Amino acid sequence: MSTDIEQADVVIVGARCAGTAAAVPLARAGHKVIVIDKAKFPADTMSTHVLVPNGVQELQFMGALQKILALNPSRSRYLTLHDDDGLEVKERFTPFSGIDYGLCVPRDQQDVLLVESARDAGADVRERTGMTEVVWRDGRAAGVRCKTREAEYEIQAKLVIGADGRKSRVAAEVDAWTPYRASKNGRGFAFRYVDDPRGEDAPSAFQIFRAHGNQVLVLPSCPAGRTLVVNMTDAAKIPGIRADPDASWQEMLDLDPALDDRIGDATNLSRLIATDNLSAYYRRSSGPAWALAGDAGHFKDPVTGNGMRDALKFGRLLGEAAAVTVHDPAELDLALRDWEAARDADTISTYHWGNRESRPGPSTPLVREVLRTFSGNDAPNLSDTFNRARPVEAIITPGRMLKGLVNALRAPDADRRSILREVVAELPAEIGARRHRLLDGFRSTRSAGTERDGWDVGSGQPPSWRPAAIADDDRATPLAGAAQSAAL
C-alpha cells in the first residue's frame, strides 16, 4: 500500500507534559518537529494533578505558566501532615526559581495550554493522530507511521521520543515494554473534585490526612474554591470503591475526624475516579535514534506528587539534549543514554519513597515518632521530600530516625519489642535505598527491600508486537526492536 511520506527532525508521540516540554527546546532551536495525540484537547487524565513550585518553574521555563495562572487556579503554599494521634506538620515550600507555590489544575485544562505552548515555541501538534507502528533503518529508530481518520501517512525523523504514557505503543515498538526493575503498589487511588466548604478561603496548603490505612490528599485547584480529594488506601478496597462510591465517601471521612471537619461539608461533588493498578517501574529509555519521556519510561507512586515534575523537566532536559546533538547520530545516541542515566539518579530516591508509601496500613508508633521530628517548625524539611530540593535519604536522615526510635521506646505504652522487630524488617529497605542511589549504578538490577513481586505494567502484554521485517527498498522500514536494542 502506497504511504506518503514527510520529513521531520524529531517526531515526539504524545502530547502532554513529556512531549511538550521536550518539542519547546527542540522547536526553539530551530528544529522542524511534530507532535502527534490520539486526543483531542483538551482531553482529561488520571492524575494527581499536582506541581509543587520545583514543577511550576517547568512551566515557566516552557512559556506555559502565564497561560495557567489565568485560570485563576489557587496557589498552595504549604505542605502539612495529619496523622490520626493529632499529630500535625505545617511547612512552606522552599522556592525555586523565585515561586513558592505550587498548582493543582485539572489535566483537561492544564495539557491544553501546554499544546498551546508547544505551538506557539514553533512546534507542530497534530490531535487525533496515533501512532501504528515505529519505522527502521539500519538499525536506528527512523521515524514513525500515522493514522488518522482520513489517512496514514509516515514521518521520517532522525529521532522519535515515546511520551506516550504507561500503556507506550513507543515502548512496545522498541523492544522496551517490560521494565528491568518494578515494585507492586498495595494502594490504589480513588479521586474527585468538589466544591471546597471552606470556599476561596480554603488553606493554602496542600493537606494529607493519614488515618486508619487511609492517605487522603485534599488539593486545592481550579478555579479558586474548588479541590481536589485523593484517597490513596489499600488497593483490595478499590473494587467496593467503585461499586459504591458515596459509601465509601462517607466512610472515608468517618474514620477521620480532622479530614471530616476539612471537607465534611463540601458539595458538588464530581463522579469518583479509581484505578488499583500503580506499579512503580524503570524501563530502558534510550537507544539508537529513540528515547521514552515521561510514564512511558518511569513512573513511581502518585503519593510522592512528582510525576509530572518528572515529566516536564526530564521532558525539557531530553529536548535540550537532542537540540545540539540531532544532526550527529553518534552524538545523539550518547546524549540520550547521558539523559537517562541523569533522569534515574534524580528519581531514584522518590522512586523508593514512593514505594515504601505505596504499603497499606495506618502509620506505626515508629512512623509516627520520626514524622513528628518535623512538627513545631514551618521551615521546609519534609517538604522538600516533594519540592526535591534535597534527595530523600538527606531529609529522613539516620539521626532523625534515631531520634524517632527513641522517642518511640520511651513512650508510656510502647510495645517495645513490636518497635525493634520494625526496626530489623525496615533496615534492609534503608539500606538498599541508599546503596541504589549511591552504589548501584546506571540500569541496575539488583533488587532492594523497597520493591514488592506481583507488579503489573498494564495489559501483561504490549499493546502492539510484530515479527522482524526485511527492508525490501530502501526506504525507512518497520523492525522488531529486539535485535537493534538487546545490547543497549
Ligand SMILES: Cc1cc2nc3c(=O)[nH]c(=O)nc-3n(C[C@H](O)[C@H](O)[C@H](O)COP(=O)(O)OP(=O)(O)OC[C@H]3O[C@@H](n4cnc5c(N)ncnc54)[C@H](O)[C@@H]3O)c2cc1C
Second form
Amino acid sequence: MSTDIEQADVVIVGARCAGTAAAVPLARAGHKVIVIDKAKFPADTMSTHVLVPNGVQELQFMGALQKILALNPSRSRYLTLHDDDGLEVKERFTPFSGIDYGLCVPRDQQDVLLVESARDAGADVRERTGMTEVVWRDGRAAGVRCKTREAEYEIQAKLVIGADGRKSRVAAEVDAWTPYRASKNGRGFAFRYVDDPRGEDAPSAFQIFRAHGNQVLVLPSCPAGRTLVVNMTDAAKIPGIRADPDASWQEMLDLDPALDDRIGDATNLSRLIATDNLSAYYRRSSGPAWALAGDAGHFKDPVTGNGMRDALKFGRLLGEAAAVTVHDPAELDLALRDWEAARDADTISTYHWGNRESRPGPSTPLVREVLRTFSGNDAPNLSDTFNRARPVEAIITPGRMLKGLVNALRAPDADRRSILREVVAELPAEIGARRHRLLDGFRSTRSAGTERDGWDVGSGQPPSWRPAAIADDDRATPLAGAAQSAAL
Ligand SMILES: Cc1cc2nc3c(=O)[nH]c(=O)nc-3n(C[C@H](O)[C@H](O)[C@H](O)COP(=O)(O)OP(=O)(O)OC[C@H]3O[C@@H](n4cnc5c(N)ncnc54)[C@H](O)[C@@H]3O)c2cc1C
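In place of the form predicted on its own, the structure of the form predicted in complex with the ligand is requested.
Once more the chain from above appears, this time first in line as the rest of the complex follows.
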C-alpha cells in the first residue's frame, strides 16, 4: 500500500449536496480543494428529493441548475393539500431569485450533476475513495487518511469538512457522533416512482393528501410524466410494508379516494423503498479546523422537504466563510463557529415543526381547524413553511391557532374536553419551540416539547469504511429514478 502524502487547502469527505456546495465557493476562490466520496456517481442514496424554490436557487448559485433543467424535470409551481374531510388548499410558491417552481429530481440523476459542477468550479473530486480516519496535529484536524481499491494515502489540509451524511465517519473521528439534542421520528417513509396517469399534463403542483393519519405526497418528478409517490405513515407500519409492498400500496389507495383518483391508474411502478430510520438531531458541528456540513451535523424529518436545501445552503455558506479565513487558524475557527450558530438559527423552527409533523395518527379536530385557516385564499402561507420564506412560528401564529381553537370548539359535534386536553398537552411544545429559537443559546441542550425520546442514530460508531461499501453503493444505483423505470 502506498503511504503518499498530498497537500490541499481543504479536504471534503462526501460529494453530494453539502460537500459539492462547500467545494464550489472554495474552488472558485482559488483554493486547492479535494473532495472524496466512496461512491461512484451516478449513485442513488436513501432519499426522496423535493426542492422548493428556496432550495432550487441553491442549485443556481452553484452552477448546477441549467444542467439539471436539461433533464426535463417537471417544474411544480403550486403546493396543494387535500384532507379527507374536504379541506382544500392551493398556494403558489413564493419565488426566490426569480425561481417560482420546485423540482424533484432523483438523486442519482441530480447528484452526478452536482459533482460535475464542483469539478467545473475547479475542485478535484475523487470517486471510490473512502475516508478512514482524520489526521490531527497540535490538537487541530490536519487532514484525512483515505483508501481506494489500489492505494491508501493521506491528504493534509488546513480544514477538514465532513459532508458524509448521517452515518458520518468524520463526526465519529472528531468525537461528535452522539447528538447533543435529538428526537425520535414516529413516521416512516415508503416511496416509489410511477408513470403519472395524467402524463405530462399532471398538475404543476406538489400535492399532499391527508386521510386517516396517513400523509401521501404526489410529486411530479423527472422526466416530466414520471411521478414520485411518498407514503409518510406510522413508523410501526414499515415492517409490514416491506413484507407485502403491493398490499400496503393498495391499502394506501383504499384509505383515500381522492388519492386513488389521482394516481390509482398509474403504471410502470418501481419497487417500493421504505425506511423507519429517521431520527432528527443536531451534532456539535465545528471545532479546530473541522466542520460537519449537511446531514453529518444536522438532520430533521424529511416531511419538511428541507434536508437538501439546508445541506446545499449551509454547505455553500461554509465554503464562503472558509474561503476568506482558511489560511488563518484563529480566524477560521471563529468563522466555523459563527457558521454553525447561523445554521442552527436558520434550521431550528423547521426542526421543531418536523418533530410535530412526525407524530403518527389522524389529524385531530383542532389540527384540522388550524389547517382550515389556510384555505380560501391563494396567499403563500402553508407553502412558506416548506419554502422557508418565514419561520414556521410566524406562519402558524398564536392568532391562527386561536382561530382554529374557537372554530373547533364551536363545531356542533365538538368534544370540547378532548380539544382542551389537547391544547394543554400542546402548549409546552409550542412554547418550547419558540423559546428555543428566540431565547436559548448556542448548542442549548434544554429539551423542547416537540422532542421525543427513543431516538437512534446508530450504534455509537459508524461502520468502518471498506471496499464492500462501494459495492453497496453501486447496487443502490438502479433503485430509483426515471432512467431505470423500465427495468422495474
Ligand atoms: C427517506 C428520506 C427522504 C428524504 N427526502 C427529502 C426530500 O424530499 N427533500 C429534501 O430536501 N431532503 C430529503 N431528505 C434529506 C436529504 O436526503 C439529506 O438532507 C441530504 O441528502 C443531505 O446531503 P448530504 O450531502 O449532507 O449527505 P448525503 O446525501 O448523505 O451524502 C453523503 C455522501 O458521503 C459519502 N460518504 C460517507 N461516508 C464516507 C466516507 N467514509 N468516505 C468517503 N465518502 C463517504 C457517501 O457516499 C455520500 O455520497 C430525505 C432523507 C431521507 C432519509
